[in-house]
Structure formats: structure tokens, C-alpha cells
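Have a look below at one chain only, the form predicted on its own, in C-alpha cells format.
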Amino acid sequence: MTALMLESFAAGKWIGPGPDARAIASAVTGEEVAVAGSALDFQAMLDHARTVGGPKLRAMTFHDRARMLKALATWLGERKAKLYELSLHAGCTKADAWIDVDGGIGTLFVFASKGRRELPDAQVYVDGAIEQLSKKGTFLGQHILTPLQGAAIHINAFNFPVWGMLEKLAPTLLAGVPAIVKPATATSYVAEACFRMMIESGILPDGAVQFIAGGTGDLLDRLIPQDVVSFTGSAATALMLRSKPHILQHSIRFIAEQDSLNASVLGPDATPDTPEFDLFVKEAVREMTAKAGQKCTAIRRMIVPKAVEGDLIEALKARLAKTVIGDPANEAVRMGPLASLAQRDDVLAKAAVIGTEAECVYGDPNAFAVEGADAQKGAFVPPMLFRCPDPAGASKIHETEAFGPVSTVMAYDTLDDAIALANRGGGSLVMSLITHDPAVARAVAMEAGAWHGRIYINDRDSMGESTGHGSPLPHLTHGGPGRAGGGEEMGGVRGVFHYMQRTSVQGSPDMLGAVAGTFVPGSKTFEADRHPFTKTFGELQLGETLHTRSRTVTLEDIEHFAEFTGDTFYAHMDEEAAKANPFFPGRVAHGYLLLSFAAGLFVEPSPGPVLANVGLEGLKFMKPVSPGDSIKVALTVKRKTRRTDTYGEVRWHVVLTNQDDETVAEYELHTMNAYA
């Protein structure tokens, strides 16, 4: 093929390669598939970033970017083709390219449908309860979380080219904040080919995103407090690139996800009779083949009962004996090679020196088989399985981690030499159990938990929906301590707020209405000129009030719901014992009583634009009611978020006083509401 001449997205203009750009080696056959390298001007794309694309995206909702994260996953859907054909020349097969572009293409799936659900249809986010700071509840504080307002640099790694991209850009995007994204050179051609994409989409706003093809120059040295830098790649230049004496004095963030020598443990309790084992055997695998092991969430280490090692060691052998290594493009292979020459380098001397403390049982890389292509060009390398006869006094195993197929098989006798083990890694992005024992997963939890980003535990029950070992979900965080790097990529709504700054507001009530969008108890209201269940989504005002009348609660009242419901506890149905309880004076309402009567107060029966009553939060019962009590509902428009074309959700503060005013209970209704 004709060498792809990749371009740089800065400043809104497209700009091809430099001087001093360089080419790139297809991983299968070492034919040059591409050139990278622009010369940029790196202080003018993080001014658009900052005065053209941050301004932009602010002013957008949380739910508007949610849906520009779905129109644009969705695009990228319908165009995934080309990425997969590109893959080919990084060594992917069709299943390792499918964990690359579906899986990129899914979390920002996963972040529109998140931001939808879980956050506000507004720019502020509300972190937490209202603090209450004064003693009649006129100065209150509120944490509120909103955009930073620089540039995030997402620095990705090559095993990843569109995942690794896309991971980054739906949690920025999200939160509000553009872009600039430096992917990894070896296989920058597929992720520009995305990235194009995206742009001829249309979908993002101008100065959203940028994409670098070369190097970063100073790009690090100009930053500011308001940027971020996310990182993906070794622990060596992580510590660099974070060590960076501008980035120490502006205090600018750095995310880190970086080595880690992920362990998997297999239980005690699973013997080679059992489902438990053949299922480990299977993970361990495929951790090992899958992208050439080129994952940051590969099993480096396996540590298993000393019983089991030899039983283990067979089997994983005659499993390996099954993989096909060669041309990706080829459907009978099941490992293609590693990214580059430099790469399968790095592997060679990375396994060598695990050699060292161990030996090697599978994979010798000077005789192996590949087909399809020649094993002298391509960047091939066979998996490689190593033992280490004494995992305890070794330290080479623990601290070297060979970014491809190859992984340790060590013993241990105890449960707690294995937990031992694995946190010998110095903190990982991830570690799997394999046991069908509960009280094995939760020693495991409680003693290697604070060593691990992830606790992955799977068996017979779990086996045919888990996800795998080595998969990252955007729900959960994607990040570990120590070695790995102490950052958190992703993790839902967690992930967003990395690009967002956390600041506490203190003020009235209205203030800090004001600022979060929302209705705050103790703000003004007004009273609703008409019912406010008469009103469309976009007629109601945040503040608006319904005051009802008054209901006498009868003790005719009580016993009848107590007969109706079968809730006949002692407090509704026993004076005497009522008295004894500290916190009844005798017999009083049931707390549903009231909340069924207060909503006989305020609904509207007949038809209009509430849709359906979808919950309440927040319940509280403060005072009880009794026979001869009355209550009068306070019910005032909280906060308003649109859901769909035709209809919004309302959320209510809903007060319940009494005859004296004094408020009973408090909950906050959920309504569904027609726009029209």
C-alpha cells in the first residue's frame, strides 16, 4: 500500500507531515505504512482549546454533550470498517480489533447513556447535601463541581489506538472540556483515521478536540493550573513526564494509568476436577494471546496452589499449543505480532530478564511457527510461559513487566503467601480470583484490595456473563495504585469530575438556588396560579408552590388503613405500649398514611401533563402525627431535567407541617412531565 501521509488537527486546520517526520512499519510485514510528524504551533492550539472550544462546550449541558457523545458514537459505528483494515497493519486480529474499535465505540455509548441518567440537565453539578452553617438555615454551603477551563492533553498509548482515544474523550467531553489528544506514533494511523472521522461528523463543536501526529515538543512546559494532562503508557515515562518541573510548580493534574503487573490467583479450593480450574487455564490464555498480550490489564502473573502447579502447567501448555501465530489478516490466526520491531525488542530483553528467577516451560522465540508471513520482518514473538520455582524470595518476576505474551506461573501454600504474592506487584490496574469459595474472595478483597484497582473474581456462577480479566468497563474505575500509576480513567461519573473542579459555595438559600440550578428549601417561592399538575414541562418555574388544605387525621383513619394494609404494629394499634416507645406520645398515624393522604391534598385527578409518578428520595419522618392531628402539604418545583423528545422529569419538594406548622415529613417526588 501507498504510505498514509497523517495529518495534525490544530487550530481547526488539517496539517501534514514535517520535516522531520518519520515512518512507520507496518507490525506484520515491516513495509512503511505511514508518516508521522508536524511541525505545530503547540501555544496556538492550546488557545483554541482554551478560547474557542472550552467557551463552546460550557455552554452546552451535561445532557447536551451526553447526546453529542451518542451521535458521535453512533457515527463512528457506521464507519467502522476502515478501522478494522487499518488494524490489520498493527497486528490485530479481526477479535483484537473488535476489543480496540466496538469497545471504543461502546464506552462512549456507555458515558452519553451515563450523563443522561446521572447527570443534571444543567452546567452545574451538585456535589453532595446542602450544608446547613447557621441555626436558622439562611447561610448554607454546597459543593458544586463545574468544567476547568483549559485543555486536556490525552497522551495514549499504541496497543489501544481507538479505544484508548475514545476512553479519554467521553469523560472530557462530558465534563465539558476540549481536547487534544497525542496518540502513540507506532499505530497513530488508526487512530487519525478515527479522529478524521469525528471531525467530518460534523457533531463537535469547533475547538473541541485537536490530534497530534509527531511528537509534543514544549506542548507540557505551556501549560496552566486549568489543563490536565491524562496519560496512558510505561511507568518510565510517566515519572518523566510528571516530574516535569512546570508541572510540579503549577500544580497541573496529571492522570496516570501506566505498567502493572496484574496477578491472577487461582483459589484453593479449585482443583483440577473442577470448573473453576479449566476456567482459569481458558483466562490465563486468553490474557496472554489477545492483542499479543499487548494490554495493560494482561496476566503477567499467575499464582497457584503448590498442589495444582504441575496440572496447571500442562494444561496451559497443550492450550498454547493451540494458537496460531501469524498474519492477522489470515482468519485461522489467533495471535498476530506485536506492534513494532522496537516492541518485540523490548519484549525479547523484558523476557530475558525474567529468565533470570525463572524458567521458561512454553515458547521458545527462536523456533516457533508463524503463518502467513515472514517471522524475520514482522514483529512476531510465540507466548511464553515461565515457572519460578522459590515466587517468594525471587524479585526480578515482581518488578519487570514484558509488555507482550509472556507470563509467570508461581506457587504458593498458603492463601496468604498468594495474596502476598500478588501485591508484590507494587500496585496493579487490575487482579482476578478465580474460586467458587466466598470466604476465599473475601480474604482476597479485605488483604489485596488497597494493592489493586480492580478486583476481578469469577466462577461456575458468574463464568457466562463475566466480562474477562483484561476488560475495563467505563461503569467502574480503570486505574490502580502505586506501579500502576494512582490514577482513575473512567469509572462512570468519577471519571467526568477529574476534568472538573470541586468548589464549595456558601450563601442564602436563594444564592445557592441560584448558582445550582435548583430549588433550595429555604429559598422565596410563589405561589402557582393554577395547579401546577395542569402545567407542561416547560411551563414550570423552579420555586413554584402549591399550598394545599388541611386534613384532620381521625383515629378512625388509623385503624382503618392498619385494617386494610395488615400493618398493625404496635405503635397504630396499642395506647399503652405506644406510650412506653421514647419516641411516640401514644398511638399515632402510620407514616404511608400520611404520604397517602398527602397525596389525595396535592394531585390532580384528572388527565394532564404528569405522565407517572416514578419514586420519591430522600423520606423523612420528623414528627409523629396523632389522632386529631392535621396536615397541610407544601409541594414547590425542585429541579427540572429533560428525559426525552416529549417529555422531562420533575422533581418535587414535597413538605408535610402540622396544625402548629411544624413540619412532619419531607421527601422529594419524581414526576414524569408532557412537554405539551
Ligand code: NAP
Given for the second form:
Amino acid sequence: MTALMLESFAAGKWIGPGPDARAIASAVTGEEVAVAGSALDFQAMLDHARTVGGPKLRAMTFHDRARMLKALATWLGERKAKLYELSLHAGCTKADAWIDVDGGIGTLFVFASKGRRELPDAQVYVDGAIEQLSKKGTFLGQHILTPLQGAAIHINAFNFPVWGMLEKLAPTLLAGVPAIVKPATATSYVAEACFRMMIESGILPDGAVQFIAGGTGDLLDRLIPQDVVSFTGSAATALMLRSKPHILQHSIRFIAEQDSLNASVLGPDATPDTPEFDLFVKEAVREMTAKAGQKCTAIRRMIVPKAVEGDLIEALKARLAKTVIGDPANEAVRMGPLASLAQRDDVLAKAAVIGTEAECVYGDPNAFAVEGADAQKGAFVPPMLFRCPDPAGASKIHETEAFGPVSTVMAYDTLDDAIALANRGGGSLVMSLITHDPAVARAVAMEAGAWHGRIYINDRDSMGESTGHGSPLPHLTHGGPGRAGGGEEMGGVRGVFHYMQRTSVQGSPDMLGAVAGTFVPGSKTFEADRHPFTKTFGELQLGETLHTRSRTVTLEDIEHFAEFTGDTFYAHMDEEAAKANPFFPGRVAHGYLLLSFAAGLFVEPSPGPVLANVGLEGLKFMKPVSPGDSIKVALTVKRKTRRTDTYGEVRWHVVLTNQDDETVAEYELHTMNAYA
Ligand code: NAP
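Alongside the form predicted on its own that was just displayed, please also present the structure of the form predicted in complex with this ligand.
Below is the entire complex, every chain and molecule, led by the chain shown above.
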């Protein structure tokens, strides 16, 4: 094929390779597939992001941005065949490319959906409840999150050029922050093709995304405290970049996802006749061979009970022997080459280091079959399984990440030993535990949790639907302590907050309400000029309140409700017993009776814009209501959120008070209201 001339996308223009561009070789044939390396004006790129992309994104609400991500995901999904085709040059089988391409597009979809469901249709995110800072409630506090006003610099690893780009872009764009993407050069032709599709879609506003094919030059030295770097790659590069004086001096956020010596522990209960034993073998081999082991989450250390070590190694060897290695375009091939010859050299060198403490029990890099490709020209290696006889005394097996199909079996005596070995990785992205014993699960989570970003527990009950040791999910955090970089990505909307600033705001209820775009209890209200249930979504205004008439609660009401519903709890039916209870003065009305009466007081019965009552939140019964007491309701519009093309959600602050104006109950009611 003719080599692709990769282009950067800087300040709205495509810029081809410059004088320092370098060639990129196919992982399968060694032939040149692309050329990358543009000469770029990094200051202009940053200015473009900060002055064009940022303001455009910040003018949108979370829901606007979520809809944008959904449109983008759909657009890419319709064009993904091209990305599968290009991934072959990077050594990816169809299954490998599926993780990268469909995994990346799926991540966009999840963030799009979470953004609509879990974030407000607003520009400010309110974090947590109001803090009462004063006796009379005229001075309050609350936390808000607003988008950073700089650019997000995404520096990505070579192994997942599409997923690695999209899993960072999704939370960044949802937060309202523009991004400059720098993929690893080795597979940048796949990332560039995907990026080009995004620009061609016209879905993203100007300046929202830019792309660097090649190096970052002095970009990081031009960052300001509103910028953020999100790095994925080796620990050595992360250390070099995050310790730059400019980054440290300006407290520039640096999220790092780096090496990880992930472990998988087989529980002491898993003997060779259990489904867990087979499950362990299956997952372990899959993790070694998928993406030729070039996954940051792959299992590098298999920690197994001493009694089953021999059986386990035999089972692993038998399964590994079925792995056909070769040209990923060949459908029979299960494992392609590594991403580059440099990567092959690195993996073999690291395997040799591991070999100083462990014996190789499977896989000889000098003698293995390769289907349909030249073993010398492509970056092929066989899966290599090691066994360490003294894992507690060894050190290199816990420190050396061979970023390929390499893993070491280490046996343990007690569960405590197993946990200690798992934690020897010095902080990992994920550890898995294959056990059918909940007590083992709890012990491991308690003692190993602090050392691992994710704990994946699997057994016969969950294996049918489990998602795999090595699959980071957009719903869950991805990242790990210590050696893994100390960063956190994704995790649903938590990932969005990495690109926002948390600010605590203090002021009166009116001020806090204005900042957050919501009614804050204690703010000024105004009487609705007609029943709010007759008003469309657009007509309702925050703070608009309906005050109902009052209704007396009689003993007959309480008894009728008790018999009708079957709730004859003694506090409603037995004066003596109720009096003996520290909460009640005697027989009292059911809380649910009060809720029902409240609805009876505030609803407007005719068909109108209110389509449905979809739930309530934060219900508190604050004072008992005795027979003879009367109740009335104040119903206030608290927050409005557009949901579909025809209706939106209205949250109402509902307060029930008695004849002495004491609050007896309070809650937030949710209704769906039509726009017209
Ligand atoms: P790498 O060599 O550290 O490169 C990572 C990225 O940093 C690439 O985009 C690279 O660009 C860039 N880079 C290198 N030097 C730079 C510099 N001076 N200034 C700015 N950018 C620079 O790592 P890799 O070999 O691509 O990836 C393999 C490693 O990544 C493994 O250790 C693996 O565990 C880790 N990884 C971690 C995760 C995770 O989520 N935790 C995911 C995947 C991989 P060039 O390619 O242009 O040099």
C-alpha cells in the first residue's frame, strides 16, 4: 500500500508531515504504512482551544453536549469498517479491533446516556447538599463544579488508538472542555482516521478538538493552570512529563494511567474439579493473548494455591497451545503480532528479566509457528508462561511489565500470602479473584482494596454475564494507585469532574439558587397566578408556589386508612401502646396518609400538562400529626430539566405544615410535564 501521509488538525487546519516526520511500519509485514510528524504552532493550538472551542462548549448545557456525543458515536459506528481495516496493520485480529473500535464507540454512547440521565440540563453541576452555615438559614454553603477554561491535552498509548482517544474525549467534551489529542505515533494512522471522521461529521463545534500527528514539542511548557494533561503510557514517560518544573510550578492537573503488574488470584476453594478452576484458566489465557497481551489491564501475575499449581500450569499450557499466531487478516488466527519491532525487542528483553527469577514453562520465542506471515519481518512473539518457585523472595516478577503475552504463575500457601503477593505490584489497575467463597471475597477486598483500582470477582454464578478481567468499563473508574499512576478515568460522571473545578459557594438562599439555576429552600417564592398544574413546562418558573387550603385529619380518617390499606401498626390504632413509644404523643396519622392527603390538596384533577408523577426523593416525616390536627401544603417549582422532544421533568419542593405552621413533612416530587 502507499504510505498514508498523516495530518495534524491545528487551529481548524489540516497540516501534513513536516521535515522531521518519521515512517511507521506495519506490525505484520514491516512495510511502511504511514508517515507522521507535523511542524506545529502549539501556542496557536492552545489559543484556539481556549478562545474558540472552550467558549462554544461552555455555552452548551450538559445535555446538549451529551446529545453531541451520541450523534458522534452514531456517526463513527456507521463508518467503523475503515478502522477495522487499518487496525490490521497494527496487528489486531477482529476481536482485538472490536475492543478498540466498538469499545471506544460504546464508551461514547455510555457517557452520552449518563450525561442525560445523571447530569442536569444546565451549565453548572451542584455537588452535594446545601450546608446550613447559620441558625436562621440566611447564609448557606454549597459546592458547584464548572468547566475548566483551558484545554485538555490527551497523550495516549499505542495499544488502543480509538478507545484510548474516545474514552478521554467523552468525559472531557461532556464537561465542556476542548481537547488536543496526541496519539502514540506507532498506531497514529488508526487514531487519525477516526479523528478525521469526527471532523468530517461537523458535529463538534470549532476548536472543540485538535490532533497532533507526531511529537508535542514545547506544548507542555505553554500550559496554564486551567489546562489538564491526561496521560496514558509508560511509567518512565509519565514521570518525565509530570515532573517538568513548569507543570509542578503551575499546579497543572496531571492524570496518569501507566504500567500495572495486574494479578489474578485463584481462591483456595477452587480445586481442579470446580467451575472456578476452568474459569481461571479461560480468563488467564484470554488476557495473555487478546491484543497479544498489550493491554494495560492484562494479567501479568497468576497467584494460585500451591496444591493446584501443577494442574493449573498443565491446563494453561493445553489452552495456550490452541492459540494460532499469525497474520490477523487470517480468520483462524487468534493472536497477531505486537505493535512494532521495537515493542517485540522490549517484550523479549523484559521476559529475559523475568526469566532470571522464574522458569519459562511455555513459549519459545526462537521456535514457534506463524500463520501467513514472515516471523522475522513482523513483530511476532509466542505467549510465554513463567513459573516462579519463590514468589515471596523474588522482586523482578513484581516489578517488570513485559507489555506482551507474558505472565508468571506464583503459588501461595495461605490466603494472606496470596493477598501479600497481589499487593507486591505496588499499585495496580485491576486484580481479579476467582472464588465461590464470599468470605474469601471479603478478606481480599479488605486487605487488597487499597492497592488496586478495580477488583474483579468472578465465579460460576456470574461467569455467564461477566465482562472480563481486562475490560475497563465507562461506568466504573479506571486507574490505580502507586505504580499504576495514581490517576482515575471514566467511572461514569466522576470522570467528567476531572475536567471541572469544584468551588464552594457561600451566600443567601437566593444567591445560591441563582448560581445553581435551581430553587433553594429559604429563597423568595411568589404565589402562582393560576394552578401550576395547568401550566406547560415552559410557563412554570422557579420559585412559583401553590399554597393549598388546609384539611383536618380525624380519627376516622386514620382508622379508615388503616383498614383500607391493612396498615394497622399500633402507633395508629392503640393509644396506650403509641404513648409508650418515645416518638409519639398517642395515636398518630400514617405518614402515607399524609402524603395521600397532600396529593389530594395540591392536584388539579383535569387533564393538563402534567403527564405523570414519576417519584419522590428525600421524604422526611418531621413531626407527628395527631387526630384533630390540620395540614396544608406549599408546592414550589424547584428545578426543570428537558427530557424528550415533548416533555421535561419538573422537581417540586413540597412542604406539609400543621395548624401551628410547623413542618410535619418535606420531600421533592418529580413530575413529567408537557412542553405544550
Ligand atoms: P510511552 O512510550 O510512554 O508513550 C505514551 C505516550 O507518550 C505516546 O503518545 C508517546 O508518543 C508519548 N510521549 C513519549 N515521550 C513523550 C514526550 N517527551 N513528550 C510528550 N509525549 C511523549 O508508552 P507506550 O509504549 O506507548 O505504551 C505502553 C505503556 O502504556 C505500557 O507500560 C502500558 O502499561 C501503558 N498503558 C497504560 C494504560 C492505562 O490505562 N493505565 C493503557 C495503555 C497502556 P510517541 O508514540 O510519539 O512517542
